[in-house]
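For reference, the chain that follows is the form predicted on its own, supplied as C-alpha cells.
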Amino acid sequence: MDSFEDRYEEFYGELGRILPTDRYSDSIVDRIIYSRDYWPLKVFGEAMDGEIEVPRLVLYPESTEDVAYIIKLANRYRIPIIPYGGGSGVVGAAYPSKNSVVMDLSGLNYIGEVDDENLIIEVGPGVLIFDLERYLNSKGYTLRHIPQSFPEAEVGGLIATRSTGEFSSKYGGIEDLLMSLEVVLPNGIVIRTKKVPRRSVGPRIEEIFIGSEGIYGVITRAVLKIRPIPNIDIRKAYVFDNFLAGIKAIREMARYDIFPPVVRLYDREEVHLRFAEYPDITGKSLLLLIFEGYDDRVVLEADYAEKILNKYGKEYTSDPVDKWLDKRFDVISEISRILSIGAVYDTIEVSGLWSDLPSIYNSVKDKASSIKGVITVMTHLSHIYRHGGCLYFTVGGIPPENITLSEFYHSVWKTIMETVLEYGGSISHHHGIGLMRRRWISREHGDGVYLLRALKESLDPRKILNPYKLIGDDDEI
C-alpha cells in the first residue's frame, strides 16, 4: 500500500488544480494558528512547556461546492480533515490529529434575508454568532443564543457541539433553534433537510449532526428560528443560606412553569470570587435572574417567582446582575491572571435530574477538594429545565511537586467524571466530548455507543472526518 506521504502529495497536487492558491496554505504561521482551540489542558500546557502539534495544511473553502470537492478528494486519498469553526471549544474537538488537514469554515459566512412571516433565517456555518445577533438586532429580531463564547463562536461549531447559551432556560439550546441543515457527507454527497416546523417522517435527520463534532458530516447551511427582540426585562437577585436551598427554590419555580431566560445560582465559593464587593452576602449563595418579554406577563412571572423564592431565601439588590452582564465575556484577563501565578483551572459542566443534583454537587466538591494541589472548587447552576439542570464546577489549583500539569489536570477530570456517572448525571451538558471526555463515552451511552460507532463506520468507513473525536475510536488511519 502507498504511504501517507505519497497520498498526501497526490491530494495536494489535485487540490492546487481546482482551488485558487489563496484558499489553502501550508505556511507554519497559519498551521500554528489552527493547531488548537481553548482546551485548557493545551492552553496552559503550551504556555508552560511550549508543546504544540500542527496540521499539515489549512484549507479555506468559500462554498458548499468547495467543501464537497475537498471532502471527496480527502476521501479518495484517505487524508484526515478537521472541520474548524471559531476555535472556541474547550475539550479539544478541533485539535488536529497526526497528518491531518484543517478546513476553516469561516469563509462560508452567508447571512440570508430575514423571513418575517415564518420567523426564520438561513445562514452559513462560518457566521460569527455575534455578527448574526447584531444583524438580527438591526432588523428588530434576535436569535437569543448567547454562549460564553459569544464574541468568537461560529454557527456551525455551535450546532456541531450542541451548544447552549446564557438565555437558554427560556429559549432552549441550539437544537431548539435549528429548523433544517445542509450537510456534506464524508463521501461528498450534499444533503438538505426540509424547512418545516415539525414532521413525522422517521427519525429527525438533523439530530445525526447536532452534537456530532463533525465526525458524520460538515455543516454548510443552517436555517434558524428567530423572534422579535423582547422590549421588557426585569432583573432580580436572591440570597440563600446555602446552595442546596437555592436548588430547591429553582426546582419549585420550574415545577410551576416559571423559566426566566437567565437563571444562575452561585455557591459561596464562587460568590466569594466573583462578588467580593458585596460583603453582606459572604458565605451565602446568590441567584441571578433575568425575566424578559413583550408585555405585563413578564411582571406577573417575576412576581410569582418572588413568592416562591422568598420561601427559601430573600431578595437582594439587582446590582450583581448588572455586574454579571458587564463582565460575562471577560475570559482572557482571567486566564492571564491564573497563568501569572503558575496555576491551572477548568470549568466542567455536567447535568442531572433535580433528585441527583444535590448528591452530585456534594460529592464532587468533597472529592475534588481532596486532590492534592487543588486550591478551590466553585460551582454554579444554570440552564434549568422542568426536570433538572446543569452544574458548572470550576476547579483551580497548582500541580504539586513531582506531578506534571497533565497528570494533575487528568486527575481532576477523572474524579469529577466518575463521580457524576456514579450519581446518575451526564458527563456533559453543552461543551461536548472532543478528546477530553471520550474515555467515558461508553459509560455515558452504555451499549448505545455501538450505534454511534456503526453510524461512523457506515458514513465514513475511511475515518477521514475529525478522527479520534467524540466516540473514543482510537484506530489508526
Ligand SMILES: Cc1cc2nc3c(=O)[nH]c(=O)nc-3n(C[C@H](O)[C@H](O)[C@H](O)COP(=O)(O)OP(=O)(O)OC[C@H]3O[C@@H](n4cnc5c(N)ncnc54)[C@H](O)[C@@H]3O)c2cc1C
The other form holds:
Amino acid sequence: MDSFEDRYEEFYGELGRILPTDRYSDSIVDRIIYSRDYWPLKVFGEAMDGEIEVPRLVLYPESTEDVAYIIKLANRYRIPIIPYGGGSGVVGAAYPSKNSVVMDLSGLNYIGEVDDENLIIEVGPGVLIFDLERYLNSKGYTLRHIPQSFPEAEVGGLIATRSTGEFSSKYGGIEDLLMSLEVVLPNGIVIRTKKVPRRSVGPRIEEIFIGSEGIYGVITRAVLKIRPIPNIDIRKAYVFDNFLAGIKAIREMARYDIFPPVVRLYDREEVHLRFAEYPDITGKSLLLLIFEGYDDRVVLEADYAEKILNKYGKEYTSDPVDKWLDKRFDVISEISRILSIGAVYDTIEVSGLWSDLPSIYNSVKDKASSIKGVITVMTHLSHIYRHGGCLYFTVGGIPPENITLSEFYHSVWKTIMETVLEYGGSISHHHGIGLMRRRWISREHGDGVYLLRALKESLDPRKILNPYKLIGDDDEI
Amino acid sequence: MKYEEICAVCPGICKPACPVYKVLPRQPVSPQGIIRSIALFRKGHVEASELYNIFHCVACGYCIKACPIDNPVIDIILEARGRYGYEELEVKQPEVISIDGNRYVWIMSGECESIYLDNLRRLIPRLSESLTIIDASGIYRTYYLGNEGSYEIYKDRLVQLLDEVNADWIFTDSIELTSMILKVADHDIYLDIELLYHHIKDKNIALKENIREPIIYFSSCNPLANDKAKGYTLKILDMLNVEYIDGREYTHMNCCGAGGIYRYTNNNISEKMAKHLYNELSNIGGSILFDNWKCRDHLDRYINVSHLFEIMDLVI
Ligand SMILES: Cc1cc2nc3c(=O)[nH]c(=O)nc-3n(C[C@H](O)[C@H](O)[C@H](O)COP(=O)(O)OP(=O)(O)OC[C@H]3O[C@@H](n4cnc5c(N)ncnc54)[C@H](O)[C@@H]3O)c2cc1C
Ligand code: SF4
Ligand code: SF4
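Could I have the structure of this protein in the form predicted together with the named molecule, to go alongside the form predicted on its own above?
Once more the chain from above appears, this time first in line as the rest of the complex follows.
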C-alpha cells in the first residue's frame, strides 16, 4: 500500500464511516475552486489560462471532533491535508498540490458570548473577521483587527499567518489580540491553552501556532481579546516633501509614545495613483492618521502629534482619510483596471528598524524599478512600532516578451527579498512565507530555521499537515 | 474584461453579504465561487453538468450591493442556469383557477393563498365579490431555475391569460413577478400592498391590539423591486402611526430563504436560512413584520411573524 493512489483509496473509503457525506466532496467544481488561494501568481495565472492543479478532495468539517478524526485518518494513510480558511492568503500558504486534500475550516464558525468582565470572546477559526467585528460592534465591543482582506479572511487564517490590521499601530497584530487556542496536532491530539492574561510557565505555546501556516496543527478555537468600541475619532492628514521626511516625523511621534491606530505614509508614486484628485500634493508624500479612544485623551494625543509632525511637514485637509476609509476594501476596481491593460501586480511587505528603513526603501525602489517589464514601484509605510515599521511595496508591470509570468514574478521577488536581507530587514511583516518566500527562509532565520524544522519533524514526522510550506525546501513540491 | 472574469480574480469582497454563504460557508457557493466556476467552465475546465453551484443562489442581490463595481451577479447566474440548467424542467403552466367576477385579478405566485386571501379580503371587502385568481406558482421554477425556453413560453401564456380577463385591477403578491410581467405586458400591475394602500388610504385604520410596538420591519430582499414594496409599506406604517425599526439593522442575514428556488431544490438550506434569521431576530423584542407573504409564511414555522395585512384593523 505505498503508492499515493492506494493510500488515498483507503483514506477515502474510511472517511465515509464517520463523516457524513455532505462534509466532503470530490466534485470537480469544489476541487477547482480550492485549487488556489489568493496568491497573485496563481490568480493571474488562472486568468491568463495557466495550468490549474486540482486537489483530490475537499473536506468540510464542522467541529473539532471532525478535524481530529480527519487528521488521525490522514496520518494513518499519509495523506497531505491543506488547512484552508478564507483563501485570501497571498503567498500560496493554502495552495494545494494535486496529491493533497483541502480542509476548509469555514464550517467551524462558532461565535461565543462576550465575556464582558474579562473582555474576551471565544470563536471558531472559520468565523469571517467581518462577521465577528460586526457582531462585536452590535454589542458595543470591537476586536479592531481590520486587515484589508476584512471581507474575506477568517480568524484561523489570520492567526496562522500572523496577520496584522489597518488599526495595528495602537492595538497590535493578531498576536496581541489572541489569548488562547485550541489546536488539533498532527497526531490528532487536541490541546487547549489556558485563558490568563500572562503566565511564566515556559515558552508561550500559542506562539508555535501564530504564523505557523497550518504546518504544526489545525486551530479549532481561539479566545480573542476585545475592548469597548471607541466613541471618539480624530482624522488627520499631513504632507511632507518626501517619504524619508515623513518617516522621520513618524519615528519621533513613536519615540514619545504617540500611536494612533491608523498610520499610513504614502510615497509620491502611491500618492500619484491613489490621490490624483488632490493635485496640490502631487510629487509629495502624504500621511493619513486616525486617532481614537474614549475621552479627551484622544484630543491631547492628536495635539501632541501635530506639534511633532509640523516640524517636518504641513497639516493637510483630512478628506483623503475619509476617502481611504470609504474605499479601502475595494481592491477589485484597481485589479480589473490593471488586468485589462495586460499588466499584473504583487504586494510585498517587509519590516525593519528605523535606521534601516531609508536604505531598504531606496534600494528596493532603485533595483525593482530597473527590472525589465516593471512599470511602477509604489510604497507606503504602515504598522509602526517604537523601533521601526513596515514598508509595503506594490509592484506593477507587464511581463516582457519571452518571459513567463512566473519568471517575471520570481525576478521581482528575488530582487526585493535579497535587497531587504542585505539591508538587515525582515522578508515579511505580515503576509507570511507560504510557497512564494520559502527560498529565503533559511537566510531570514539563519540556523534558527533548524529549530522550526525540528519542531515539524517531531510533531509531524509523516508530513501530513500543509507539507512544504513555510520551511520546506524549494524543490520539494 | 467580462463580468465573470472580474469576479474570477476578485478575493470575494461580497462574501459576507451572501445569505447562502452564511448557512453554507463554502467557497464554491459564495458569489465569487459561483461566478468563478462559470468562468472556468467557459475556459473548458469544468463540464456544464458539473456546475451544481449555480443553483445555490436565492437571487437576493446583496452581493451586488456589496460589490464595489456592481457586478451583475444575478444576471450572470440566471443566464448560466438558463443555458446549462435543467433541460427537462417540468413546469406547471399558469391557469385561471377561480373566477368570482373579474374586477380584480390576483396573480398568485405561491402556495399560500388561503390565509393570505382571508386577510386581504378582510381589508378590501370588495375583493370577496369580485376576484379572479390566476395560479402562477410555476413562475419561480421557470425563472429561478432559469430554463429560458420554458420561461418565454410561460410568460406568453400568462400575458395571454391577462388579456383574456378584462380586469380593472391586476395585482400580485410577488415582486419579481410584477416586475417581470410589467416588462412585457401592456397592463398596469400592482403589488398587493400597493393595492391595499390605494384602498385604505382614506379609511380609518388602526393597529391590532395584540401587536407589540416597536414593529421590526423586514423588507423583502428582492432587488428587482424591493424599493417599491418598501415605499408602500412605509406609507402604510405611517398611516398607522406606529413606531418601527428597520430589521436589517439587527441582522446581517439578508434573506430568509423563502424566495429563489431553495424551497424546491434544497429545502434543507432554505430552513437553515430561516433558522439563522430567526436566531438573530428572536431576541430583539417587538413584533416582526414582513411585507412579502412568502417570507412571512416561511419564517412563521419558527417564530411569530406577521404580514402587513395581519397587523391592522379597519375601524368603521
Ligand atoms: C485584498 C487583500 C488584502 C489583504 N490585506 C491584508 C492585511 O491588511 N493584513 C494582513 O495581515 N494580510 C492581508 N492579506 C493577506 C491575507 O488576508 C491574510 O494572510 C489572512 O490572514 C489569510 O486568512 P485566510 O482566512 O484567508 O487564510 P487562508 O489564505 O485560507 O490560509 C492562510 C494560511 O493559514 C492556514 N490556515 C487557515 N486556517 C487555519 C486553521 N484553522 N488552522 C491552521 N492553519 C490554518 C492555511 O493553511 C494557510 O497556510 C490580504 C489579502 C488580500 C487578498
Ligand atoms: S460581485 Fe463584485 S465583490 Fe463579488 S466577487 Fe464579483 S467582483 Fe468581487
Ligand atoms: S444574489 Fe444573494 S444568494 Fe445569490 S450569490 Fe448574491 S448574495 Fe448570494
